[in-house]
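Presented below, as structure tokens, is a lone chain in the form predicted on its own.
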Amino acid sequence: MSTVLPSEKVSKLSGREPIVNDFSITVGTANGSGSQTSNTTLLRALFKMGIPVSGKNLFPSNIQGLPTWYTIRVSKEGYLARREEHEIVVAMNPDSFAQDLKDVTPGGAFFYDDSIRLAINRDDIIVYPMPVKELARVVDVPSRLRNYIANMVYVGVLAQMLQIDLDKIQQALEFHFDGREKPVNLNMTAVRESAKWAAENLEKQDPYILEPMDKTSGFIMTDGNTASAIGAIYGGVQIATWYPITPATSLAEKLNEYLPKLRKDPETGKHTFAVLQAEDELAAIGMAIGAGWSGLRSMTSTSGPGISLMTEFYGLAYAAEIPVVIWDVTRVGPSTGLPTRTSQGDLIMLYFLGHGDTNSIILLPSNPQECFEFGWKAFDLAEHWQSPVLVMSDLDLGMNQWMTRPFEYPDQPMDRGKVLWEEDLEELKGEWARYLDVDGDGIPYRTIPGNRHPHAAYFTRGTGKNEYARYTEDNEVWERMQDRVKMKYQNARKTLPKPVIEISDENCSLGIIAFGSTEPAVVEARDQLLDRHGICSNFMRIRSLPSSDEVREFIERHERNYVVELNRDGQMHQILTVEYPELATRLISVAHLDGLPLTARWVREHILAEEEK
């Protein structure tokens, strides 16, 4: 069994306050290891415990071997951005032991795989080894499986040391397995034999524990690729079709997971689906773009060099007006850049997406509930105005695990837009035109493959056409189509997602602008800004482009407004001068990029330095 710690004794113990629930825990081993399982044990279970966790995987590109990073911040407040301090450090990798002795906070604990034979030469930490693979040797495993088990002997100590739930390590191990019995004993015996040997042979010298809360209550944990996946599921995808990459391949591989089993014919047995993977993404855009012509709701899943790829098609969806959708979970470029690190930098490239003049909406998530809600919501936006629908989500906000509210299921029908059946063509006696704006809203009608009515038929084209899609170079024509597609995306900055908006005091001069995965550091950021400093703030966080009216609005009333992004270049600060140049001035860019999700100080810091101009 092990000893209950009460923070009390941990005070007298450490000689110092104790700190509850309020710091962050990271785990240094090698690629390939099977320490994830480990980590997110971690983090499941302390989110059981009602405290409230985010958790940053820091991975290398490669296959196998190289250092990876596993963070769990905990915090009682509810912040969920990543901290650059690191008061906890476990080492179980010789090769990154001397970076993560190097990264444990003064005063600070350090756990170390004592089989590791470097030196120490701090003395402003508290450092604890443990007998990692003497402890693994206790499960009866196959010698293949040890190092996998030896992951779980830091699980225990730190379950031990830090007063984590030993019942809510087992609900983590189940929920991982999936109830499997044997692996869930397995690993528990690891986990309760290093707890006992930490309870036996450790003193407790840091200040650190953890202690239930009920602050998780009515909060579930996923990705962002997951609830994606899902919310496309419930938003009646008939076709979905990719080329691995990360960070989207999980996106489809979620689709292959829930599909079967949520999409099945119950009388015939058969699924009604298609998930497809293609021989590249020029392929698998082509396949979504037929698709979505043949009038089935359609959708493809890539990063930012597949974007480039599908470039070309997305054009012809543009200009022949087809419904698709297209996830693109970002991470940093150029070129192969950084590809299992996160960032904001495809936004330019979706917003000017295709040569010539285009237009393109954007979906712009900021957590896994919205990752679900644009999942199905992208389909009735595609079909509606008849267009490609790009969302774009990134490597932090899709592949690392959220603390999020649960997904709000569709409470609206689905939305198929201007479609032509035989007995509407009936009543008009054939005579339609694909490309006439009936109604003035720049929407024609369309018909799809299945029609049987002798006049449904037309030819899709992506040259030069007129209402009627017949082919022509003539230039008035050619004008009067492109002007009326221009008012068609015009009209639908009304029906998009409209900015959350956050106005904490009437009369303050400064507002925040974010979007996406960097909302919990502008969050955070803005609590230290008022309490700190006593800086006011409001804050918008936009979810799609092209911008509705209350964009303008915010930045109108504000004298600065911070636009704060995860790209070298400020990328939404450039798009929103391009929309509204005459307030060009009141934009003040705060960007960043090194690959690693933004964090409250850095946010703080630069708007600090900034207001001190």
Contents of the next structure:
Amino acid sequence: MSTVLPSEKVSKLSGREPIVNDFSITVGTANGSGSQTSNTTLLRALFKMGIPVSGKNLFPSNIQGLPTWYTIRVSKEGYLARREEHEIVVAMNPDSFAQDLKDVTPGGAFFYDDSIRLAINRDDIIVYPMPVKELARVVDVPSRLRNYIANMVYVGVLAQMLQIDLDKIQQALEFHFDGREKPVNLNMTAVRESAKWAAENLEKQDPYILEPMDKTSGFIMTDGNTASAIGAIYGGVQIATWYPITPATSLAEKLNEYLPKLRKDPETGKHTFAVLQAEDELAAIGMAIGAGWSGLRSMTSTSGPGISLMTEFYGLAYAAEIPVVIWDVTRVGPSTGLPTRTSQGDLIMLYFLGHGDTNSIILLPSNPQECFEFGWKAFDLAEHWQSPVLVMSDLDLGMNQWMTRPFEYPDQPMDRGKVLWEEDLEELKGEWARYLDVDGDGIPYRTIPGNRHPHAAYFTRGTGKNEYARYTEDNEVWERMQDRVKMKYQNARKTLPKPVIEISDENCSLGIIAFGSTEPAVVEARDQLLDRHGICSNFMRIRSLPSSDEVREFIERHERNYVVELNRDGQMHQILTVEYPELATRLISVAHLDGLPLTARWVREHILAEEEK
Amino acid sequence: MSTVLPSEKVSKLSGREPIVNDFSITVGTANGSGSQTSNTTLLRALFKMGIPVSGKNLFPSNIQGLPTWYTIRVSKEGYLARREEHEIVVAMNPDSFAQDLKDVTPGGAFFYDDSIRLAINRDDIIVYPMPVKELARVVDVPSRLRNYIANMVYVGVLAQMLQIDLDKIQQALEFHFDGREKPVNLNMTAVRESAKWAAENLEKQDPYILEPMDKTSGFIMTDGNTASAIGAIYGGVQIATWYPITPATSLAEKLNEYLPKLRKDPETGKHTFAVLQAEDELAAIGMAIGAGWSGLRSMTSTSGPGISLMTEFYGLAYAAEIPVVIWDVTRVGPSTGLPTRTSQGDLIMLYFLGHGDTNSIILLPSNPQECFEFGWKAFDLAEHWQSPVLVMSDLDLGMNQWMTRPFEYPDQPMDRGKVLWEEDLEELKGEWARYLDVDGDGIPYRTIPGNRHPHAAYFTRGTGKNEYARYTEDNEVWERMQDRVKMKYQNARKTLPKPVIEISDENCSLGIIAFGSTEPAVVEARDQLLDRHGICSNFMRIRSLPSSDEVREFIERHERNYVVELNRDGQMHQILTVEYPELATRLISVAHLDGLPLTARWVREHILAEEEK
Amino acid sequence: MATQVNLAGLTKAEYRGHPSTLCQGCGHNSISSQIIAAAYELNIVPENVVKFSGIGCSSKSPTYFLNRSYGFNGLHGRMPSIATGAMFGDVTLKGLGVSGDGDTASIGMGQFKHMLRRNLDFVYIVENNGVYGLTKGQFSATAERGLELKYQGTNPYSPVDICAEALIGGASFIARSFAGDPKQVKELIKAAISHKGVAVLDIISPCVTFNNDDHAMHSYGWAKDHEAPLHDISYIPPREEIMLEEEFEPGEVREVELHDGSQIILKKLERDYDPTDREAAVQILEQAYRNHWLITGLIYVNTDQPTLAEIHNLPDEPLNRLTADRLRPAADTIKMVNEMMF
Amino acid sequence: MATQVNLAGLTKAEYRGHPSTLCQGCGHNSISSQIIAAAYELNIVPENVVKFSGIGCSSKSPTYFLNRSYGFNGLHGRMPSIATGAMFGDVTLKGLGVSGDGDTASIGMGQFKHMLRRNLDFVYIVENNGVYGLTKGQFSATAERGLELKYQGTNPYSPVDICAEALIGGASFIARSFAGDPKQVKELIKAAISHKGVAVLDIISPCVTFNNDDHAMHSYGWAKDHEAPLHDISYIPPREEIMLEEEFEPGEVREVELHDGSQIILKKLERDYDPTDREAAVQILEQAYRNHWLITGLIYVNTDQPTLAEIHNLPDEPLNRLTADRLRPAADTIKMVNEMMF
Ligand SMILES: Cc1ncc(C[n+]2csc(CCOP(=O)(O)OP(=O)(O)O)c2C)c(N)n1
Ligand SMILES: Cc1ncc(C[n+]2csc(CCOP(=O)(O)OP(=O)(O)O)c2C)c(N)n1
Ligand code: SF4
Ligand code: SF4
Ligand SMILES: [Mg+2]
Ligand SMILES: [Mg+2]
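What I would like now is the form predicted in complex with its partner chain, since the data block earlier showed the form predicted on its own; can you produce it?
Complete assembly follows, chain above in first position.
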């Protein structure tokens, strides 16, 4: 045990009741100054101490210099949503110093780099200056690394003042530097020296302390994009095409990182996969569709502007019934929007993507574990239903570190769908038709280029065709084909991931509906509604669209269903209205968008306001 | 009066009651064989005889050779919708002969080119062979024109057998050939000789005849794309960018044709407009947006695939509040679809166009007169609301000839919206902010590049910005800006073209809702429902989205509102459900899509089936 | 009498497609015939070819040849991306694409250029008529400045030169031909199919309906009058004795050996043109552009450039036949992966 | 002491923009400074300039100069179309655009090429760093084959040569420069602004954060070591006495007169390069590409090509100031129009 001060002493010093494992730490730095390392180190150390934590990075669309904030929430109850309160603030950036100072909760603690010579005009908080420059000098590093070390100073100081286990910090650094001793030691030295300095020079006056718990065992800590990438690998991804765009970029980069580790061919050393950076999103999806057509498990990942550009191609994949997986890691639209802020604003566009009559299969993961799961499942669904499958993640889920359940090995064998190879055609004596609904489920059989049977080949097009894939403009054939395709999507409903439903109270008439990364805020809000206001609620998290009967039943069961979401127009509310017009009056939209992850408070207040109407 | 046989004689010959001005003529030819000229000549001649007519061209996506049909419906009642019956069929194409023969209504007449040596296996119809080759030889033309003349043969034969005034045919040809004597005479000779041949050689046995009426005065005959183009010219269009695509192409080509006639600068001979063929639709809309930003009345015209490609740019225009008019002349989607068939299938995509939260202003013309009206009005709305404005026409409306009310000169002065020039800024002492809601209507003021006032310039971007057009990622500012924009669209509702409402029966509980080119089918179906089944109905034609209070009131007034449309998924029904969730249960979707214009019969039968449930 | 078959045991009819629905006399039809002839003479098994196209009259033509090959008629201007993705499925297949000048040089410019950079192993035929056929006669990006079309007026823009674009863009095989010169078209297609890497064939293919006036640079009349072949070209299959109809003096021919051992024999005409010299290629294209010469033949070839499949280190074994056990990491790896997280 | 003003009566500060938020040392910042200097020295009134950009670090830079000019920060790769449309508003304005290599040569290739064909009167600056800055260090299409980047591995594709693309694409003014050579950058910007037609400036502008290793071809180190100017360039405003610091021997300089009467003076260095000779330009670019020479200077100029505004026969009077009566046909025409129908 290497925490420097025992906790008893702290609470005495502060003169207040200690507040243990239930507050938020926000660090204000300049973008590109390397604070990412120190912040995730803090986060991971707390996680290893067994304390539930979440970290949210608020960063500008900029490479270097503009203010950036990182908020770590520790919650002994296990709440992971963003909070609006900042009990502990660390100010490292002169440009955001005033703002940072203002942000401290009354009674909270303010740590700052003492080389920032700005006025501190508050007396309702505890103030701790840190001689960052001096402390950083204890390790001798080249100037380009100086900033990184400077950021380790606050890690050390906080470790001391909040009682973070230095061993855990060491573990976090070892993870970060992949075990490389030199950087770990350099950074640890800075941390230790800073902790030592704090122990010797700062007097604990605030009530916030951290104590080890055991509430993180059985969890891992990762971000959604990493999870999605690894999930795709367990789905057997063969080709991933992409074009750089925040916040989707890291999904492709993680494929680049993990594919060689998990899928190199031991014998030949050859690659049985390809990750291809396209010239733009039009090309990225075109390649993915070509690959899906030729029988590969194929995907592309992008964000809103990319989806917009993929619209025409989506329609082609829909009409030609080509399996392909499209990840939309959403950011704030419309248009270029706020590229570094989170949002669930692409939902309705995905739902109606493409000109003419189209349908969509959309998966909606809520946490990294589910990103992993949908990462592989999306391929099964795409190949099974011979359809593009959209997966909507978002910046908060994709790029922030989440405490999540471990990835689970796929519990189903790969579903490659209805594919006929040479031997199948041999058996059928070559009698098959690409778009014929043999089984009555709306899904025809397909063959794949490279199938050398002389009757295997067919001609693919988006335009009118008959069951035999021959071109036709016959109106009856057209309608028949379209109706079959629509029926296929009706059937698909039943096989998509079911909603997660929590009926806490059989008699409760209030339902709350959410999806994706807003779950933690809603979970917490429900507890608050019950605890503080005595308002019961049941909960449903939708995990896919089009929705299944369970969704209808949940809505039917409740007089008032609040549909909570992170977009301006209440898009899930609109979709549910379209899917269940007869239940429309039971649905109430609770939606807003300001680019920040949802908070329990916002959800609670808005539901309360509606309830009090 | 130059009809050759008086009508008395005909009815005697046929032995049946004459059927006057109430049947359909369908001509089957090969694509690219020049039948367009003879068919529109027939159509126009009937129109000039005062008989209500409509013409529908059913053509393949092909330049030369594949079967094509043209159907002329004559209706003394003035019904203009497509009918499924073909009383008179003219078969000029061996490839479609069998089909054409099958299509004749029992008791109908079948005219055919006697060089087609195929069996005629029906005895329930009247059959008239025509020696097309021989008759075409009466005029001496170069071989490349031979086809055109051959097609005039059936014009002459039909003129004789149905009693079409040859003077009117001459008028139609004079119009077609812009008064050029030589082609008019050549064609007239063929018509006359063929009519003479028919008079001498064919015995009238069918009951169908045409008689002059006066039900077309006060109408003109034109197609929607021509009307849209001319309407845009009266709206003062300054730049039109486009990329060729059926069925939108002729809209741009008509701008090319009429702009020099109506808008040349008399003094300088310079052009105060530009029509620019872009390299693709991404560029077309980009240019249009750039031009709208720089203060020009700017438009682009395309069809579904082009709209898909314009999705990202639409979002930019939305977010940056740039006026631009976008015409979508829809065809069958999804994806490449059937490019030469009609559909109303892009509606919901237009409604939710762009990633993130967006809104749309959509105008929905129903006939060429309205294409003209919305042609100019769209610019006023775009500049007034500083917004892209979408106008959705379709292939049937855009490319077929419609009998329509004459174009009306705009009844309102041009609305250029809130634009500040040098003198305005002088007065304001340069104090203005691009995105400030000064008037409380959600519409800010703008200046235009070229304004030389030193405070005029501002910086335009899709991303987060404050009222002063300065870049910001502040979450509160973002939400404020987005809420203002949304409010702007809420306000816009009230100023868009109101629905056309026909309350035929104050006590009727059945409403029918339609939009766009399906109006004639619905009008006729309503009459049939009442006449044949005693079912009353009121009618509303929606002319714009988002919809206004009148729409809500109409829906509220009726227990059952049938939303009739030409797409698979009932997209207007979906939109109205989203706009009026509390009225969702009053809305019933009556939708289908097979690429053909809607018929009254289909509408009637589907409403009846629902009513009988 | 037995029907004649080639070395693949197939009759020529087995290389045909559906009947063409293009206009009579359309240049595209002649090119389809030469594709059929080339494939037949190369003894290719049709199942080993995959066809691609964008949208346009030209892009319809894959329906009119090689019925037993797979085909994908994609989106306007987007053939390159679809083909790029599809060719990863089975690297033993040969890709053959037909596009139009509008499809390639207008809407498709970006994808065209980027496919070249990747050196996809692919035959890319542009059926170049200077006009949009399928949408009825608008200027395409290859229409010459000053061209007049019925409803469009006069073209004010300078034309895109497909071969020059291909060369600057890094294509490894570039040729120009004319649909009215069937023998050359056929030999070039054979060579292109044997080339390993991207082969761009810019074939002037007149649109008889919308752009065939004799003074139009994509018309039969103009092309017939102006065609200036760089050489007389013959393709010699691998491992075949060089048996040309004529004997050559030394120095009278150039030979280019392709990756599969086949050879291109170029018989000199007016000039001694070396198609492996990029600088010469740049120069001849520049001169031709400036002087409106319709030079035809093999303009450039580079047999050393790595293909996309090589760049991605793909095995010869078709990726699309890998079974689940080869694609999904084993069950015992999941623990390790979870440990790789934190 | 009075602040110094130029002939437009403006101080240099009046040409500035907001403070840059780019990385310290980013090449883009140096280029912004030279734009400011060039505009100031050309005595341009900022209100007569309109700025455009796409998306990227480079595309952010229009915020950092000419605050009194209008600006439009558009979509990724779509600056050309927005600028093309916007420039129709008022032909008396000068358009100036800043793009990146990703913005221009990856996603923007198609629009870039087609803008050139139209010869829009426009200064098109590519701040070329061979990398995607704003999305944190992926390869752009101009990255050299073999370049290694931290998270991306090794670039396997051949790079796009912006100048060669511009030349083949029909641009009427083409130059290459290097952000570390401020004088040349400035003189070229002045000349480009005075040129009537599209002027493409391909400026190597190192990304110090993601692609500045000395062996990387878009780094400061490499460019400093390899820059090979074609000539020493000076811009002389119209109607100004030629007053150069030095006297020249006859034959020692070349002069190019631009449309507004200004002149570009090119002092010979190693070779006698004639930038009005397209064939020479083709050749030097080809050689430079092959040999990895960083040749800089004015590569090509053609002062005779009609601009887009000329092609469209636009009046000098700004279209965006025409009043309703000039735009809407008179009331009495509607009867005629209805009669034109049937
Ligand atoms: C996105 C999109 N825009 C426009 C069209 C309409 N379109 C179909 S073919 C074509 C042009 C074809 O020209 P080209 O490639 O030269 O082929 P050609 O018909 O001349 O052989 C166009 C513009 C389309 N199908 N998709
Ligand atoms: C449609 C679309 N795709 C992707 C992006 C993400 N994106 C922003 S900037 C950029 C690359 C910029 O690179 P470059 O043009 O070279 O500019 P630099 O930052 O290097 O100056 C990308 C891919 C986007 N904004 N829009
Ligand atoms: S329109 Fe032209 S390109 Fe199309 S098929 Fe006819 S001749 Fe060929
Ligand atoms: S990331 Fe690179 S391009 Fe972007 S501002 Fe920094 S140095 Fe410049
Ligand atoms: Mg063409
Ligand atoms: Mg760059």
